[in-house]
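Only one chain is included here, represented as structure tokens and corresponding to the form predicted on its own.
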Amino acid sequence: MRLKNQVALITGAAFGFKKGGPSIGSAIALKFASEGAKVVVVDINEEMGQKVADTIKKKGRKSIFVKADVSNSDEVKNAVKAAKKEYGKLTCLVNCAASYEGNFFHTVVDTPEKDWQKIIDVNLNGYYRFAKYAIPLILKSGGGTIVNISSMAAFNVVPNFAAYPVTKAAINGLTRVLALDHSPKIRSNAICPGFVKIANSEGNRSPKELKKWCDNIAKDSPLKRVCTVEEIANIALFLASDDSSYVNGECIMADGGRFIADRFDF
């Protein structure tokens, strides 16, 4: 029970759109109330964020749902609003919620403004408006963390995929800025995950494509497997809890070793 007495609020919490399967963000979700946690799913998607919520109550944990676009600064505030009525405090704020959508596989140049204004507001401006807005409330509660999935696509950017890696590697930042500024009384790191196998794959490929396609990430990985959203959330797990109590600042990278071997493959 290593979050036992903590309330956490988790954005992009819902199951996976498609087939109702795992995300990264509802795999945090489950462990952390699996540790003992309160936890606030906050989703823009009602049903399979419900889902989430109520599948934690099924275990005999607590749980509420809050519906939220990230991008809506009152939607923001009210979620907050609702952890700390229904539970009187925040100890930790989990920044999951991402954008896929739109035209994001191109160049600067390419890329439409909007789209380009849409993966920033969500992607970046999302996690800037719950920090905002849940610190206040985390420091009222006698301090917590601050968890931010970022990505491998901070750090190795690919040709033709620009709005994507720019807002990851911003969330890096953001992160080190949280840690400095609210220091001792909130930790902020973040982890960046490489090639995840998620549901949203799932319902976008048959069962035999989503097999081609882990079995390809693959061959690229010194572990030789795609990585899980459990795995995801033991590390989420690791840096809400007190077993990281002098971690802060950190980027985690949780990619199997995929950088290295791409930068060192000569």
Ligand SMILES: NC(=O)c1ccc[n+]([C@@H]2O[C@H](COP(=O)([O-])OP(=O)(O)OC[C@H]3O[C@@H](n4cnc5c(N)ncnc54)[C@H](O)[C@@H]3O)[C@@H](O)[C@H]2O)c1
Second form
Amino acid sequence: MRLKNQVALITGAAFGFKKGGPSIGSAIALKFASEGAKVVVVDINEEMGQKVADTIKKKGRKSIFVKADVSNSDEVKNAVKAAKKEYGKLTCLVNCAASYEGNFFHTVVDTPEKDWQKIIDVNLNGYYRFAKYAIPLILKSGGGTIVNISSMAAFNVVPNFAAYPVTKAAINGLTRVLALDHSPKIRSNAICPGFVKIANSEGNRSPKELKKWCDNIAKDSPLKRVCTVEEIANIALFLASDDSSYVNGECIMADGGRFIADRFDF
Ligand SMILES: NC(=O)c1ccc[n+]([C@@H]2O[C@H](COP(=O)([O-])OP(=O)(O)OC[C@H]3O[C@@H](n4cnc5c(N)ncnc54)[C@H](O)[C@@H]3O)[C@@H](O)[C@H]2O)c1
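Let's see the other form, the form predicted in complex with the named molecule, since the form predicted on its own is already up.
Starting with the chain above, the whole complex follows.
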């Protein structure tokens, strides 16, 4: 029960949108609940978000679902208010919501402005908005933790994929800023996953194509496999619990060593 007496708000915590399969946020929500936290599940996807809260309740733990679009400040404020109304406090914020929609497999020059703005507004400003409106409640609750889900893309860029890594690099900056602004009451850290198998990975792929995709990633990974959502949830648990009580402002790479392997492949 490493999160006993904690209340955690997790954005992007719905099950994967296609078939209700794994997502990083839902795995964190289930893990936190199993460790004693009361969990506020936040997502734009009402059906799959409610399903996560129901799954937690069926296991005898406490959870509510609040529908919120992270790009809408009123909905963000409403989600924080709902946490206070239901559980009286907030001790942990996990920013995880991100949109993969839009036309952003481009260079900077070729990325349409509206797609650039959308990804910045959801994937980066969504983290800023929740930090802005949740931190006052965390402070009133006696302090706590922020866990931002970033990406190895914050460090490791590829051509023709401009906007997403920019948001993730900025999230690492935001993580460090928050680590100083509210210390010692709030610790803020980020996780930078490599390739994680989620329901969305299956989105446009047949089972055969999915296997090929996973095999390709595994081939280039020192650990020879794709990461699971539970492995990211375990790091989030570490960062939200007292096990990491002297870790602050850290951006933890969880890519199985892919980044260092790519850099020193000569
Ligand atoms: N899957 C990977 O390989 C991988 C690797 C590195 C980092 N990440 C990061 O992990 C996080 C979780 O993504 P995932 O891989 O579980 O994908 P996912 O698509 O399953 O989860 C993203 C969730 O965010 C929600 N969402 C999207 N737009 C929203 C909005 N405007 N408001 C509220 N919710 C919104 C979606 O409905 C979805 O439930 C993201 O920040 C992503 O960038 C994922």
